[in-house]
Structures are given as structure tokens and as C-alpha cells.
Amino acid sequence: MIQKKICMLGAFAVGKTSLVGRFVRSIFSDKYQTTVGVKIDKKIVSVGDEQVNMMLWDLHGEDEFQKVRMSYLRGASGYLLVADGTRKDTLDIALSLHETIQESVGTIPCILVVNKSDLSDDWEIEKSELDDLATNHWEIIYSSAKSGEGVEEAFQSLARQVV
């Protein structure tokens, strides 16, 4: 069995913990719980003939008071960069985090997950912005931790990239 460290990164309250909960335990809770530091979960997935033990590091959200410690990324095989479609600033934070990560640990597999697709009528992030990123070779997956849309796809796609 292969073990891979996967980090969940993004701004404060974008749904990183909810995405992990939906993926690992198939649950969603409306109760918001702030992640302090890092919370680690795991799930075994199949990639072709391989079994992959995904060690999911759910890192605290980045905001003006708290920056993500790059030391948490040591040994990471890849990461999901999460933005909240209803808050435009979360995409800016995600893109800034991506640059910092590349400078700190180099280029490792990354997928941009735009969460809260169940609230697409309230989105502030323009589709044209995401289309521009896709044109520049970003893999973008639209998700909803609440409905489960895109969650399995995001984690499975990253698992395939890191194997």
C-alpha cells in the first residue's frame, strides 16, 4: 500500500473540513468548527491496481490574523486548494497560497476546488476568472460538501496525480 500526504489549503471558512468530512465519513454538518492548527484524517482509495492510504492534513484557514505554516507542507505529495464560490477574496487567497507553496516546496500536484456549488446563485467568483485559470492548465473542480457534488472526484483526481 502506498501512503500519500495530502494537504487541504485555503482561506478561513471555505469548507476544507466539510469536504474532508464528506469524503472520509460521508457526512456534512451545518455547524461551523474552526480548525486550530491541523487535523489529520485518512482514507484508503484505489487507483488502478494500487491501494493508496491518503493522509489528509486539514490545515487551518488563512486570513489576516493567521498564515499557513509552510512546515505543514513538508512531505506533501499534493494539495487541494479550496475557494468559496460565494466569496471572491477566497480565490485571491488561494492563488496567493499557491504561489507561496511553489516557492517553498516546489511544484507538486494541485487541484483548485471551488466549493459551495449548491449556492451558485450567490457566487461572487466570475466564471470567466475560472475559465482563464483553466486555460492556464489549472485543474478546477466545482464541489459542494453539503450535497457531495464533486467531492469524490476532487480527491480521486488528486490521488491519480500523486501515484
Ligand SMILES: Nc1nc2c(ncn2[C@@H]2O[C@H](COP(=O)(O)OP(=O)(O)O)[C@@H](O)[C@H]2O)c(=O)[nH]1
The other form holds:
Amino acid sequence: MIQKKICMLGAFAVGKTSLVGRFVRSIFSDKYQTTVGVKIDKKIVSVGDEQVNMMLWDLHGEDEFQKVRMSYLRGASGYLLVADGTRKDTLDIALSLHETIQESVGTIPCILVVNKSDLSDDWEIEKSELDDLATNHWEIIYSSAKSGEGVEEAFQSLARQVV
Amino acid sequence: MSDSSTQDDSPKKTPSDVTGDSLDELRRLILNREQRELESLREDVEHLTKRPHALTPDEVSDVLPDAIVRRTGQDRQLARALSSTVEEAIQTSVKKDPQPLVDAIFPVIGPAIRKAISNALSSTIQSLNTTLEHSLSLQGLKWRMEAMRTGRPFAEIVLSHTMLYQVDQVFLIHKETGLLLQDVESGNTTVQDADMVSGMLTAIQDFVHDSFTVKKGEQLDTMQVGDLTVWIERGPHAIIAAVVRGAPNQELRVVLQDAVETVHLEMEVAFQDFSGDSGPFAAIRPHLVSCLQIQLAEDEETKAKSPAFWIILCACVISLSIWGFVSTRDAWRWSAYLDLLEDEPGIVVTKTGTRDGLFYVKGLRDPLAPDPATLLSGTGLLLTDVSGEWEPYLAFRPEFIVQRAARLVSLPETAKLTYEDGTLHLSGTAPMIWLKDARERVRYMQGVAGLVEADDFLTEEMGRMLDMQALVENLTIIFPVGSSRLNPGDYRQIETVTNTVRALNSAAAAVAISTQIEIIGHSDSTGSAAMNTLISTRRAMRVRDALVDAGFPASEFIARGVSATVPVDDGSQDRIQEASRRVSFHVLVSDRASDEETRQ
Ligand SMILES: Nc1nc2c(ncn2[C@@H]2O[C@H](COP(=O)(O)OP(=O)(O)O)[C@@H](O)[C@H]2O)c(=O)[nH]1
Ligand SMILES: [Mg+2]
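Compare with the form predicted alone: the form predicted together with this ligand:
Below: every chain and molecule of the assembly, starting with the one above.
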């Protein structure tokens, strides 16, 4: 079976861990999360008639967007860039993270996930801004780790791109 | 063979010679090339006839590389042949000038020496560490004693006890991605999700590398959790991580290093092409399996045992047997006690066992049953050996129903209850009013259909009535010979009769019975029968009159004479005759209700 390393990136509290939790049910390396600052989960998905074992690296830490450890990105086949639809600054952080990664790791498949779509009342990120990105070949998926909307779709879509 | 040389040797020239010269000239012109070739062939042939097997250096240089390659492939002959020459050459070279050789092997020799030294040092330090660690502990003291006893060095003893380890699991992990390439396990799997562990191991190494200031090339190579150690050996593309239980020694390091090197050697291409598919790496599983090593500690059996060991062993055996005896005895007593409980009516045992070092029994107990604790006496168990938990319940055994009923109705001492076929049976005597109340009360008792009087039961009132009847019937009034007159002193007797009859009447009234009293006159057997009948009848009537005078209604009495037909038989003839001159009483009894019926 093919294995792929996938990273979860984004500002703190945007819902990276929640998205992974929603996507997989495994709770293995919980105890490492505070000491090491990364939690690894896995889920096997089907792409066509191929099975892909997605190793999901979820980076922890309060200010992870500031000093994301580039070493964790080494060997990644793709990443989910997560923003919180109710906090406009999280999109800016996501985009600047993207730039940093491109500089250090190069261009690898990536999807922009705008999370917390269930909180439409507190929505801050303008649709027009996302539309602009979409026209610039960004793949954008609205998701909610709470309701489950778009979660499967986001991971599946990335899986298709990395195989 | 050569014509020209023979012709050149001719002594004089003739015209034909001239012709001969020009012919030569012509021949030379036409056959120049062939002639030269012939010349060279001739030289070759001469050379060959002189040294038939020789090759020119040129020829050898042409075939040499090829020949070496071929021969090396076939056997080790060439190496054997060359070795002494090469050795000699090196010796000569070193003698002449060592520098070129030193320069040549310098890059190899440095790391090799360093590696050897570091391996030797680290195993020494390892054993030193264990020795120090154990020298002050209780374990250490024991080992020190062992060292003294066996005469072996303490460090060796420590080592023999600590070198026990087993490799449980071995991972081959892709260095860059942290993805699992292969893993093998010994059967006692320590880690469940190998691919996640693989990622975590990589992340941990990255973390350590990023977080601490380490020199280039230094990496995390040991992790320890309790009894588990993870040893990591790395190569350019992959690392091997071994999960080890116990205390691994340096030999294992070498095994792991070998495995990493072999894997890299065999999988170079697969590493270059790796993009997430671990399939090709199945081929190197045998190398990982070879890392699943077990190292056992020295066999305990073979060691000589000290006297202290035997003393301790004996003490253990003795205390074990005492303990065994005591616990068997207690278990035996306990089961006897349980049998007692089981046999006891009103006690039901539902659970037994031991709890907090005590025997434990749980069950149901009728409040009328004896206290289970009192049953302990005689079993040999103490109150403190046993903990009991008893729930109250009502037992429906006859003796308990009877006891409960007796309490409920306050059974008088004169009466007795038995239980049969769902009914309480009353015998003995008791007041009527009590009986009425008791009947009421038992109606509400579980398992009791009612209270019935047994054949031998009498109410107290009826008993008194019967007593009075007997008293009345025991009375006699004696008359003088041939007289039906009562003497003045006889009125005392009449008074007794009056009182007794009065008491009879009231006792009879209490039980709703009406009585009539037959007053029977008797005579002795002397004299005529007619006279005797007359006199006996008169005697009866005299007593009846006296009673009526005392206030009783005449209807209560029937007076009749029976002459001497009912003799008294008690003693001498005289006494009989006197006793026969008497009046006796007989009480006739009838239900008051039926009495009234007949009157109507
Ligand atoms: N309503 C809502 N809350 C979410 C959603 N995803 C995450 N959260 C909440 O956001 C907070 C941060 O989530 P977490 O997954 O820890 O964020 P992380 O720091 O990016 O890993 C938590 O309180 C989550 O419960 C979502 O889709 N909807
Ligand atoms: Mg998180």
C-alpha cells in the first residue's frame, strides 16, 4: 500500500486537530502532543482502485504559525492549509505560511480549508477574497469539523492529488 | 629459404648477371610490400623456433585486465598467487618511504579506529554504569555476597544479571518522510500501530534535533520508557529502530549497524525511487528479523547455593507448611460452620468466600433464628475471623409460624399451638375471650389459613363448668337409718350443696349451658323394697325442698328415689350400709340454645 505524509497547517485554534479527529477515529499518540508538538494520525483512503495510507501530521502548540518547525514538513506529499472563517487574520496567516513553505519545501499539493462553516453568524472572511484566490488556481473547501461538512471532501481531494 | 641472399653471395658478374640485377630491381618494385611482410614473418618464425611460448609485453598488456577479471571470477588462484608479491611490494614500499601508504589509507584508518575505540569505550562505560547503579542497592548487596561466595569479580556478577534483553520489534523507517518501510516483531508486540510509531519516532528525532543545540551529525539514538528501550541506527536514507525489553548491550548495536548497512547496500535503487510504496522493501525483512535477538541471563540453576540460601529456603518451607496447616484447618472449620448455618432453620446462606482476609458469609435470617455469631462457639473460629452480613426475612417453616403466632396472640401457658396443613391447631385451655381475639389476629398472618381448636382443647370457662359439675356430683348427704329427716347439723351440708350448685350455675351460664340437677335418693339394702323406695324418694324430695327454700327455682331439680339399686362399694359392710343411706346428685347438661328451642 502507498503511504503519504500529509501535514495540517494553519493558525492556532482554526480546527486542525478537530478536522483530523473528525476524519479519523484513531487517538493513538495523544500523550506525545504536549512534549513533542506534533500528533500523528492515520487513515486509509481509496483513490480509484488504489489504497492510500495517509499519515496525518497535526502540528500542535499555541504559536505554531509563528515558528512552525520546517523539519516536520520534510518529506510531506501535501498539506491542508486551514483557516477559520470567523477570524479573518487566520486566512492571512495561512497564506503567509504557504509562502514560507514554498520557499523551503517547494511546490507540493495543497488545499485551502476554510473551517467552522457552521458558524455563519460570525463569518468574517469575505467571499470575494476567496473567489479571487480561486481564480488564482487555489482549491478551496469550506468545512466544519463540527457538522462534518466538507471534511471528507478535503482529505479525499488532497489524497487524489498526492498519489 | 631466401633466394636473394644466395644470389647476392655469387662471386662474379655476367650479362646474365646484369639481367639478374634488373630482375631483382623489378621484383623489388613489384613485390615490395609482400617482401616486407615475408621478411617480418620470417623473423616471427625464427623467434618462435627459438622460444616457442613467449608473448610480447605488448600482447600481455592487451590481455592482462581481461585475464585478471576472468580468473578472479573463476577461483581464488590469482589472489593466492599475488598475495606474497603484494605483501613484499608493500613492505618494500614502506621500507623505502612510508609516507605514500600512510597518505593513502589515512581517510579509512581514522574513522575505523575511532569506531573501534568508541565501541569499546561505550561498552565499558555501560558496564561501569550498571555496576555503579547496583553497587548500593539491596540487589547490589546480594550480588556482592554472590561475588564473595563465588570468587568472581563483582562487575562480572552485575553483568551476568543485567545482560538480559529481548528485541521485541524492529522498524525500518524512511528518514525523510517518517513513513514505515517494514517492521518485524518477535511475537510479544510492544507497539500496536507501527506506522504511526514510525512517524512519531521521526518527529521525536526532528524535535530533539531542532530543540537542543547538537553538533552536526549527532542524533537521538536511544529512548527509554521503563523497561523498554528504543535504539536507533541510521543510514543515509533510512533508520532502523529496535524496541528492546531489558538491558541491551553493545553487541546489539553492532547487529543493528550491520543491518542498516546491508539494507542500504541492497535497496539503493529502491530508496532513490521511493514515493510511498513500501512493497519493494519486503525483500530485506530477513535482515530485520536477524535483529530480533534474545540475550538470556546466566542460568540460575548452575550456581552454587550458599548456606544462607538453604536456611532461608527451610524457613520458607516451614512457614509455608505452617501457613498451609493453619489455612487448611481454618478452611475446614469454616466449612463446618457453614454446614451448621445451613442446617439451622431460619438461616439461609446465599454467598460465602473471603474478603479483606476474613471469612465472609452473606445470607438471610429470620429474626426468630439464633444469632449466627452464637453458632461460632465450638467451631474453633473466632468472632474476629468472620464477617457476616444478614438480611432479615420470614421463614415459613412450621416451627417459625408457630413461634410467630404464639407471640402475636400472647399464647397463655396453659395452651399449646401446632401447625398442620396451613392451619394452627390449639390444644390445652385458654380463656374464651382470648380465643376470640386470637382468632382475629391469626387471620392476618402469612401462611396461616386459620386457628382451629383441637379435640383436647377446652376454654377455661368450660373447664370451670366441668369442674363444678364434678364437684356437685361428688356431693352426698347421709341420712340416719330409716329416716328421711335432715338433722340440724345436716343443714351445713345443704349449705355446701347450695354454694356449689350456685357456682355450677354461674360457670354454666358463662359457657351458655343450662343445667338441671337430678337429686337421687338412696336407701340401704335392709328392709322391704317398697319401704326402701319410699324412704329413698322422700330423702330426695327433702333435699330438693331445702334447695328450693334456699332460693333455687324448683324446675331446676328432678328428685327421685332409687332405693338400694345403686349401691356404694367402698369398705366394710357397716360403712356401706351407712353410705347407702344418702342423697347424691347428677348434673344434666344441655345447650342453652337447644334448651330454649325445646321450651318453645
Ligand atoms: N463551531 C465550530 N468549532 C470548531 C470547528 N472546528 C474546531 N472548532 C473549535 O475550535 C477550537 C480549536 O480547535 P482545534 O481543533 O483545537 O484547533 P487547532 O489549534 O487548529 O488544532 C476548539 O474549541 C474546537 O472545538 C468547527 O468546524 N465548528
Ligand atoms: Mg491542534
